[in-house]
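In structure tokens, one chain follows: the form predicted on its own.
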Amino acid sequence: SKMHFIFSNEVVLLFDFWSVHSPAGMALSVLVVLFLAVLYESIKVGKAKLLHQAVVSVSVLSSQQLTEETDQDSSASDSAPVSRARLRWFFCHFGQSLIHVVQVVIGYFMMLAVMSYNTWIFFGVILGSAVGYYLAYPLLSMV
């Protein structure tokens, strides 16, 4: 097995499936990691959405319990809407679990991608990530 990086038009990638014997192949081989690496970016923006939606319910469940601790006087105690924060807060933290089960799954992909030593598909990663944070980036602004 090679362990330096090669310039070459074959390679396996990943799978024994992928297996790449052409230069219009390797195109699609890149274009490919490339679409992995920006989708890989564009998931921890979407990680760090959730976070602050977490945030933001996990405010509104502490402001709503110390109303309802301070609200002494009244006989008739809403819990309802704090019980639909806390599963607010749970969808949040569940979907942020599996978005960070994805976000592994594709990075270790990109990493054995990279282990191939083909040049051409590290350099489809390294642009795949630029790309992917120049695009993706800008919309933390927007949370």
The other form holds:
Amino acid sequence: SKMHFIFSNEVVLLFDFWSVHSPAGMALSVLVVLFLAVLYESIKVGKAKLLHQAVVSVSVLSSQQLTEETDQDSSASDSAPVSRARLRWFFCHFGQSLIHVVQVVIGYFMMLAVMSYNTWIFFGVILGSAVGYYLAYPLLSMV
Amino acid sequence: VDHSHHTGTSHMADNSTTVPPHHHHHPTTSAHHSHGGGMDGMMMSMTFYFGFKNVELLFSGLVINTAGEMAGAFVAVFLLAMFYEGLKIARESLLRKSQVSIRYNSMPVPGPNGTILMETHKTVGQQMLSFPHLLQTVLHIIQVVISYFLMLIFMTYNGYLCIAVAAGAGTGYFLFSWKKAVVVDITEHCH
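Next block, the form predicted together with its partner chain, ref. the form predicted on its own:
All chains and molecules follow, beginning with the one already shown.
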């Protein structure tokens, strides 16, 4: 099938109800995909920072508990403090997995939006990726 | 014909949007969206739908026609997405392990005031013909192929299969990153 990029004010994006006919509708749709692309780049950075925080906080928690245990009488059961750190790690990781699902879905949505071959939408995705990367990636190196 | 879920009155006449979703895939008469210029007569759906009749999946012989086949396809796609996440993690850890090899090259260089200094070059990496690098290359090709397959599956716009991709990715990430995240060095984690 022959497909190529076109400039058009008409497109149907992703869902049946997202049907655009007018310049105003197209402008709004471009803003939405732009926001989606910014969100995608931000989520990538956010995930990495969350992982960092989770590892740091859980290791702090574990070392605190370790010093508590060595200070106390060793006959005390150590299952509760250790499982608290593990539980916290479990929730952190589960939350990250949910964020990962959102990231995967948004990535595919952006791919499908570009697949509409509408040039305005394509510009929105590219510009949003640029803005998102520009704003979010410096935050990676910040502790 | 039910127009209640469309707001515009000048909406193009297109039988697949005015029909309730579970009728979307009438095998012989479905003419999907002809919006967006130059796509008349294309049998591909361009919006999300839920259905299991006449769903072609990647290859010409692979057509889903029953709920049972769709369930099987769901499981297969779910596992494929999970495997993809696992493959990514496995490649990362393999790369870290194989980069233990560090080569030091020391050479004398002239320094200030006529002294001789020893300049030491440290090279971290893999040799081209080493087994780890060849293995990484093979795994990379597999990863690229699977990622394109997942993209093409998502491109079918079939709601069940798309959910399978997303859920499989999330489950795979959860299961395989569990151990990795505990081991990883914080400073090197930047996608």
